[in-house]
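We begin with a single chain expressed as structure tokens, specifically the form predicted on its own.
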Amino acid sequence: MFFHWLEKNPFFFAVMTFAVIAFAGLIEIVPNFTEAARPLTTTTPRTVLELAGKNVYIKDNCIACHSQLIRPFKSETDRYGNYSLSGEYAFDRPFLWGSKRTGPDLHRVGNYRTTDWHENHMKNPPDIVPGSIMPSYKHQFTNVADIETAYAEAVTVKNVFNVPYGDDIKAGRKAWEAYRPKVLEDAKKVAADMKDEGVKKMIANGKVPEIVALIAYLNSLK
């Protein structure tokens, strides 16, 4: 019989044993992994303003010093809040988990930092966090965020990855021009809690400073 033959051939017995265990493992692991990777009911796509802020975060290399992945250890959850769940990243492309923490993890930063805190911190970090080695990012207060590219990104992930944006996110120049006032309104809401008058003046002139987009993104990390 086949089983008698296997008993006499240890190599093939080991191969068959591995195959059976691997198959059983896949049946157990894959469904759970798939379920865990689905968006949480509280997970929503980034707004266009937040996407623009995410791009500023990437451009200025914030990921080099800050992670966005809280591990399930008490030392981390005590400091940063609930550990990260895979479903929270369902709409993020790329993921910004990071691999180094020169500064603190930022995945829950929207729960404990405010707009005005970020404004003052980005202007001169040591004034807010004594001893901080983080550089100043004053250029973000005058640089204009690339909102149009962020809108194009939203259109792309909606059409390619089925990210559930509304019907107002669609391809075409006319669609972008129609959507643009909404981004400016979102920017005004962020700037309302800021003291920098230059930032507010830029938005009034139809331009969104990088700092506003970045703060909108940081505020969305909860």
Partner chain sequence: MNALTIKALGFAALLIIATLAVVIQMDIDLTDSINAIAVGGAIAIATITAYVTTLYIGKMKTDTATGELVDENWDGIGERTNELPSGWAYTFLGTIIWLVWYWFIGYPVFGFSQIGQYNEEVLAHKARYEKKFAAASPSELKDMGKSLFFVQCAPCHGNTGDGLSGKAHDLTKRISKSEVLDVINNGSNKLGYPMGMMPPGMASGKDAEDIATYIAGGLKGEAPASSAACTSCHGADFKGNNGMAPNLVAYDNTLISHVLENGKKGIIGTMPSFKTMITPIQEKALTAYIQSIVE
Second form
Amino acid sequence: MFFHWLEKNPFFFAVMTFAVIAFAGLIEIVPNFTEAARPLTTTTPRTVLELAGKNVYIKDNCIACHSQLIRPFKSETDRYGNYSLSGEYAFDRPFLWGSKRTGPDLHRVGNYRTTDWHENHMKNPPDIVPGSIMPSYKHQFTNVADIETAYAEAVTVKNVFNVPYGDDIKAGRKAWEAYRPKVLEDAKKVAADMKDEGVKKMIANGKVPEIVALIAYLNSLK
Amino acid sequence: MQSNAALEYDYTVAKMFTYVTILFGFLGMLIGTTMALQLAFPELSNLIGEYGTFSRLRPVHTNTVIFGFTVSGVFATWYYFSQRVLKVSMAESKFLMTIGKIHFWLYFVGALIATVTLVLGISQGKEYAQYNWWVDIVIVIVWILWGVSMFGLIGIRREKVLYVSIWYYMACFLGIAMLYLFNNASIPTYFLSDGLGSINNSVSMYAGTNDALVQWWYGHNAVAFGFTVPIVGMIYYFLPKESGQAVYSYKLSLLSFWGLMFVYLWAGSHHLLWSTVPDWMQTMGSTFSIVLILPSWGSAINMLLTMKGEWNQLADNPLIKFMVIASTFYMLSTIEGPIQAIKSVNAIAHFTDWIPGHVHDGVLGWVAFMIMASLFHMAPRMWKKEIYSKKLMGIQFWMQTTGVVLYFTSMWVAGITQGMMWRAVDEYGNLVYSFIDTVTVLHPYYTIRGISGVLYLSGFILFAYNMYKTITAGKELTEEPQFRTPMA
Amino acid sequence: MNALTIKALGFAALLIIATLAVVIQMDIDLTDSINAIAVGGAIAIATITAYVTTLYIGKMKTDTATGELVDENWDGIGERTNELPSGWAYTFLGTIIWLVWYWFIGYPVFGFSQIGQYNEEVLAHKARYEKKFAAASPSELKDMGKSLFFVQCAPCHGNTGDGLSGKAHDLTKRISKSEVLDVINNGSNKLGYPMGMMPPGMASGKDAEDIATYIAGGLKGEAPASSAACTSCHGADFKGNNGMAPNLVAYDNTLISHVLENGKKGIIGTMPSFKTMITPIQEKALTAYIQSIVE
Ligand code: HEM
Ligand code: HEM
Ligand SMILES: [Ca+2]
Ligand SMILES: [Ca+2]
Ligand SMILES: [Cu+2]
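Since we've got the form predicted on its own here, give me the form predicted in complex with its partner chain too.
And the full complex, kicking off with our chain again.
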């Protein structure tokens, strides 16, 4: 019998196994690949500050508790806003849909929460929402966000994947030095709505605290 | 029956992997228990600043138990039983011995460094693929080394026909190799920006919905080829071996194997139900998941039928108990998963604690039980000592079984309750519950889960202690036991 | 059925009853089709697993191993040539036939679309509730507003609406002195009233203090003379001049409507706009509820 023959011929056994398992992947992923890569006309890439915030989101792994995917149920659209559309994610590398909602969905949190709320909340969630089990993220108020890496990320996706960033985003230290003030400007705008003295001091010293980048990112989730 | 007495098998590498299986099992479960308690008592999340939050710890837990505990368990058992069913000793090939040792050391050092990177928050963000790009490269090399050592040993085998367990371990190797490479493909930003920013950062090759498709094609099958395939291979060796019973049906082995290989991969999109991937892809995931029950149950049934007429063994050998219970938990999780993959059920189950409940039926009741039982079976043969204490093993069995039952029942109730509360509307058609209402209601279940974690972890400590005492103080054996493991 | 199976089914039943008990306690509508199917799924998982696993484990007690052995033997492990268990084989075959049917007939004919289903869900919801409460009574409105408030507003304003000690506006009072002073000093222009913006510096120093005390105090006693600067816009009674500027003594419908539409930015912080989240009837309900909690 064929299968028994395979059991005596490890090489062909392996080839057969591989063929059988590889096959489904092609059918499951390939047909939708181009379609799913298209942004909506209204989707814009994130700013460098927002990208830095996204990296804080990944570093502190908020995805452990928060999804970013609103399913098409009335109960979800009532709670979080419109159901999510594929094109909205076209610039998200990685995607951050999550698989567990220990906390609420955040895909449109920028619509119904604001900077000062996040500031209070991230410092100590139970102060704002009694009974909250979310950890406090005080360290984000003192850690410095890595905006240079965020910029490098923008450069990379622009050059490799044609993400529509402006001409001022290009490789090299000089271009970055020229761009840096813009990021600080954005950070200042966010910090203006915040109360934390330490944050204001860091911004004044030309540093962007992680919390500022993170809030810029959360506000961009709309 | 041919005797193996003429062959001296070399267990050097198997022993080394046995040690780290225990080490990573302990670490991973310690962190799991900590996390479980953190959700019940959130103050515990803020004891050591940014490094101790639930969110930082979660990938440390998942990756340590998967790539630390499970994978080294797979390696340990591979280096043990492969020699025996292929009738060839590692000692016969200097080359394979060297590869085996490099395989171990690169794996061990790599795993330690990888764990530290996660604690520091260096992550690619995708579940079960968080290790950053250069850690991924180390993992790929480790995997290639395993491949060389695996196919090398198969190449010099004396037993012409490959035993079922070998099929499964080969599939594990191939499946993970393919999936891991595709899903972790990413571009380091440092090199494409002329040296800006951190060397650790990279961007995924895929964006948005595409990234999701690749991720869950990987994620689902990482479960398949990490938590299912090699563990099935494990039970196919260790249960018949420990019990001395012949495998019930070759046909059932055959159909289950090829059925599993063929069907598993299609089911991945059940992780993306109600998302933005096209309806037909989602439906494909749902329908294939239902079909998947049968090849999964096939192996479990084959094992249970192998024990036909052997009730006395079940009653008085704790190792048989572990393996029979493992099969039943395997059956539980492989019908629970498919039912959660039905779109309407998933509408409730997805995003809730019912999913971690399902996960731990599988990982605690099936994966960890099988790994511990296998190591127990191996120890007297590798160290030529009797198992230190049968009594401890019995206590461990009941603690851990209670642990799993408490885990899945509490998360089952928690998940279903929460999923339904999210949908609930009042008499006017508006949502009744604010999100926090659906969190506070879970407190009792989170507490029960915390207790279950403590029980399971304590059981694991007993296991580690029993292994340690066996190695250091077990009664010497003069002859290798043919089947049943000797225990004091 | 053997004793083991009965015990296992008993455990399954217990688990399901416990689940239902908890769920019913939370006032869950089990007639909702999604909820019903999920419960059905849970029952299937528990009972099928309990039944089938114990069926096979039971055989360890009753049956004996039989069957030819294959030629090979691996490390002492033999393998039998037994036929497939028929229950398993037929179910497998059945699921495969079902799969083929589903893909070539079931799915194309059924033509499921999740967005289509969503649209139907929304229409059904409207049909069920919208007409019924189009002319809701004041007490119904207040009641309706309550769960809306808990879900949408309480995360900022707190469950009692008190603003969580100064982290958002205190809705149990109309307005505080510091808020009034801030508006006098800095103006305000987010609410979108017909009057446009409120210019900064309409009063200053002690005048501003007095006005703020008077307004925050709920217009008790004599109005300070300087408050004339305000009445031109806010009306002599400070009730907003028929909706031209905010009512400073009560949360009237116009004010809530403007806040929900535009959000608000002030000394406390920023309140987001809810225009995409709140329907007109929900706005009425929220208004009624807020008017009911103000002291
Ligand atoms: C027939 C076999 C199985 C099927 C069809 C299946 C199906 C599923 C489904 C539908 C989900 C939930 C996805 C979601 O809504 O988030 C899931 C999650 C999961 N299952 Fe299974 N399951 C099976 C067996 C197993 C086994 C045996 C294990 C482990 C030993 C396992 C481990 C997991 C894990 C780790 C997750 C969580 C994935 C995540 O992070 O979201 N599954 N499975
Ligand atoms: C003492 C035993 C354990 C305890 C108390 C425990 C606890 C936990 C907790 C609390 C979570 C997070 C769930 C959530 O986010 O709501 C989790 C996730 C997870 N654990 Fe464990 N764990 C244990 C052992 C294990 C073992 C041995 C494995 C694997 C072999 C494992 C695999 C996983 C996986 C794959 C996830 C992610 C599930 C998902 O994303 O849905 N755990 N565990
Ligand atoms: Ca997950
Ligand atoms: Ca990775
Ligand atoms: Cu899956």
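Whichever C-alpha set is largest while still superposing within 1.5 Å between the two forms counts as the rigid core. Positions refer to the first chain, counted from 1. All figures in this text were calculated on a predicted structure; none of them were measured in a lab.
- Query: What's the distance in angstrom the Cα of Phe12 travels between the two forms, core superposed?
  - Reply: Reported C-alpha shift between the two forms: 25.4 Å at Phe12.
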